[in-house]
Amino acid sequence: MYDGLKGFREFYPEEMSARRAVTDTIEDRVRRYGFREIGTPALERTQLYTDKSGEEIVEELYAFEDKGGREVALTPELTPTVARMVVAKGGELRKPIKWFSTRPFWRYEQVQQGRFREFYQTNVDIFGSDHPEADAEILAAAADVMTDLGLTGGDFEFRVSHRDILGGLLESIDSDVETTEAIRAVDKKEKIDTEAYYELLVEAGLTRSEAESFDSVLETDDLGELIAFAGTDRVEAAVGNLRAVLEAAESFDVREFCTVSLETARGLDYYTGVVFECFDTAGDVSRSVFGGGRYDDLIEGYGGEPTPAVGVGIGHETLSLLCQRAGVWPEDAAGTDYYVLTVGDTRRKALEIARELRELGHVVESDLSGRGFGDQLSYADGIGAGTVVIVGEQDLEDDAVTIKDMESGEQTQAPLSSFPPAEGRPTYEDFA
């Protein structure tokens, strides 16, 4: 007996049909919006990571030397191979870039609610943009996919920020103050408690005074205050592009999902403008579902032409714990529309019946076992299937076959001459 890996899971038929129907929810609702589909490698050079994030993200990676001889790691996020395909194909692209890709990635870290080692997003960017619509463009597809699996305004909303508020704020604070690491306490200010997020801003140069004072301008529902607070061109700029950016999400009609958070940080390094994070407003799912944001400098950081972009990220394990407590979770999609059942030497008929109605799109199934009557139409019981073709030697005969209804139990005959038909979904109550 060999068990599976902590952390990686495998979904039987019943769960896959409900995450398969979640990620054509989604991945039909961003192609309405012109995005397009790319496919992507599951190995990326280690580089690629520690360029940016620095070594000790080799810690959170599944890192190997490959036979090549080459640092390799199992990609942990999209965002960087994307930014490498932009650069490789330069100019050739037309712009604005829109893709998404849907795929599975790994981190090795600590395994909790709605995060394991091997897990399944859906990323979505726009490159070659700055304006405020590709911003609210993001968080218009997010908020449709939302609205299309069922939630409501009442599930879920997205906390949306500034990276040069936070950063401009800091700045402007007469303390050494190191930026990044005090945007990373802001970040995980919802996770720990009070004294740990303030220590963790000491540490980042504050003193506990200008702690608490940036703590309290970070409450503020006036975003005019924080021009006040910083008195600086740079405030003032990225308040600008906030205001501008929930503007247009107001013309895309998402405006309702957006609440002003500047607590809101991301984690991610890259960042360099709005960003958001949807949050369960039930508080049952204890993290942020997804997140995304814009990262106007990473295509130059990979060597290419200044490109700016935007993007969002949408975790299918977080998302499935939201639509779960929610109670719009798919219900198995997994049905057989025919079971064929064969009684006597009619199995070459039975088959011919069998890729007519799959030609006509519908799920069927036949014997492949050699069981009885009695054994097929168990079977037939047990995968759900609506109606059985029952392909009798008499039936034949008789040049017709038998519709049962498996709800029912009650069964007649169609004749052959009008079974298949050439459209449709024929059951027991169109022959009775």
Contents of the next structure:
There are 2 protein chains.
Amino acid sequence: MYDGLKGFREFYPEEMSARRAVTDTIEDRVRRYGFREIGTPALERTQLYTDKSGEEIVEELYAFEDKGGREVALTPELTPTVARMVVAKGGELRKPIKWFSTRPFWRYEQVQQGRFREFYQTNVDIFGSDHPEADAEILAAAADVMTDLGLTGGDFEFRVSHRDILGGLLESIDSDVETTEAIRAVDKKEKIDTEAYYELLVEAGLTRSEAESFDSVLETDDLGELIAFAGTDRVEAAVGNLRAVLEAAESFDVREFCTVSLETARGLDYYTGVVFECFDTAGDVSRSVFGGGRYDDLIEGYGGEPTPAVGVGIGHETLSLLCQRAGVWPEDAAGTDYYVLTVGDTRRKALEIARELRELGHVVESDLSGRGFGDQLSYADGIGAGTVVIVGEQDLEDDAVTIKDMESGEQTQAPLSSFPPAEGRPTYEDFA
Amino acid sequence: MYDGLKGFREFYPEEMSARRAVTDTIEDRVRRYGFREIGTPALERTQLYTDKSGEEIVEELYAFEDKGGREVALTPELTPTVARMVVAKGGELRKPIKWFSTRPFWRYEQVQQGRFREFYQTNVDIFGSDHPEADAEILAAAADVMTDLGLTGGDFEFRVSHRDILGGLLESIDSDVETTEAIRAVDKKEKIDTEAYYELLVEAGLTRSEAESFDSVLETDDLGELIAFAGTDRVEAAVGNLRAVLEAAESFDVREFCTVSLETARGLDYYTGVVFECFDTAGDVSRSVFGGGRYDDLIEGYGGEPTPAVGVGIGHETLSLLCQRAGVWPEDAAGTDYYVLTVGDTRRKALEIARELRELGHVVESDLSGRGFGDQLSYADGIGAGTVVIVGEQDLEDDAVTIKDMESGEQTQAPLSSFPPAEGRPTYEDFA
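Show the same protein again, this time as the form predicted in complex with another copy of the chain rather than the form predicted on its own.
Next comes the full complex, and the chain you just saw is listed first.
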């Protein structure tokens, strides 16, 4: 017997139907915001990642040399590919560009709760608007996805921060500090002990007492205090931008899901403005469920015209953990409307009825295995058929079929003149 | 600027919406037959392919060693993965097992018309029935997909053959002939010249005159002639099976799309019974559009219990060529129902109206870029909005909004008491 690879999964129909229902809910919502679907390749040149993230990123990639001698990698995330697409057609595309897609990505990393080597994301991005309404629309689409899934403000929160507030505060303390390093320390704070956290800040260039005062100002609830602390135009502007995004989120009616949390920093270096992470308020899902933010410099970094951008990558694996914890993970929804049962020499008529019911859009199965009455009924029960249409020789002599309700077990004849119908999905009740 | 890899494609929204419409049509149809979706990994152990197809298959694969030293390959087809899944849970699964999935596959091969290194397929399979109704249901589901897409019997045909008729005919001529080699020769007949074809048959073990008589009997329209030619039980049984499948196809009402064509052999070695290929009757798509057939020995070959199987792999790239040739390739279908335009200090109300319209399921966009009236109207036109809802300060003083029909340019006010409505999708006409 052959095994699959560690960190890669197969989904049998029961699990797949739940995953499909979640994907459909997400995609239906983002389509309503006018986001349009794109399709992207599974493989890219490795250089697309190493140019931005350095050679060490290769350790996390499924990277290899293809038969034509090209260094290639399975895509670990969507952003570089989408950036490449925007750069290639940037001038022709109407702004704002609003795109989404759902697909797998691959990273060679440790497998743990909610983390696999092959994992699925729905990415939703807006290119070409630097207005707070764009940030807020991303927050709103993401929050609507959550409530569409049946989650409430009691289940999740969006912790919202601002990359430029953090950067500006650090600059105001010491203009020589390694901002990226210090922000990475903030990002790690919850995962490491306090001393290690301060050590990272000191390594980034702060003194111990600067590190402590930086840390304490991050905990404030009062955005005005940040402006006073820094006393710089940069922090004032960044705070103003965060306030404008939160106000726009209010207009989008999703402010209630957002908590200001400057200690939320997002691991990725390319964010430039508002960043946010979705957390399980019950804490059962220990890691961030997903996150997003503004990344205004990225398109230019890939050789395009300066193009502001904001987006979110909704990770399906952690999201499914949250839905399961909150009791809203979809049931196996794939039902069967009709099973058309053939007994005696009635197969041709039975298949004709099955075909007509399918033309009405119903899910219909019939016998493919030459089974007898009892075995067909048992199969129909197994696939969850709501109604069994029995096509017996006696039925056909009566110009009728027998309609059996599988829940109650009751049955009655329906005349062939009214079954299958021209429309609708009649059941036992309609003929009893 | 970064390039994508040769043979890998990006799909911008216009093309993607057509591809999505085609995929939805295919999946909707096979769901109605009771096929259930599964999910499968992009990467497998290379051994899953080399054990069956020999080491030479590696040349066609994106195969490499992963960071844990495993020999792995991007999946070139679905069947081995699905076989692995059936073997892993075979005993627990209700028979017949009816599965489908749509996803990309990867092969390192020459890029040409309708052939890419990354390509998409919908695979539809039935495991656990050796009855002709199972073969016929695969033919019926595939034929229904074609007609659902708008294709007719004038656009395509299914050329149906039978692997065991070919094998039995060869055996009756010379029991030492290399059957697999000879069937490969038949499969290549249309692509190579006659002499090369006969040479391949001779290499497989036939004499030149045997090869000629074998070839001529393949061209018969009369299945009875095959039985007479061979004079063996094996050919008689195989012909009986092909007849039963065609008769079942008649019951499924898809016989009209099927042509018996013994010269259709399918390239893959694992078929055992009925095989078929879909061809463009106009011949513009020069290669087979897609194909399928019965492969009763495969599951056992992967270590499972003997499990009859039949399926089809619908290739989206060649199918799209056929749809384009036949003029039924979907138009870009993604429309926008409403654009909600804000002028003056009305953004909050505009966003509230947009939200309410989205709750009704409509596709709604609003301004994310601080644009003025004219630029917003022009954007609304660009995204194909059917109706623009203008939320002006004067409108709000009138407790109304202005509803503008984008096709006629006409506009009228609608009272806020009836817009947005509790249900439906009202347009200009409803308020004029």
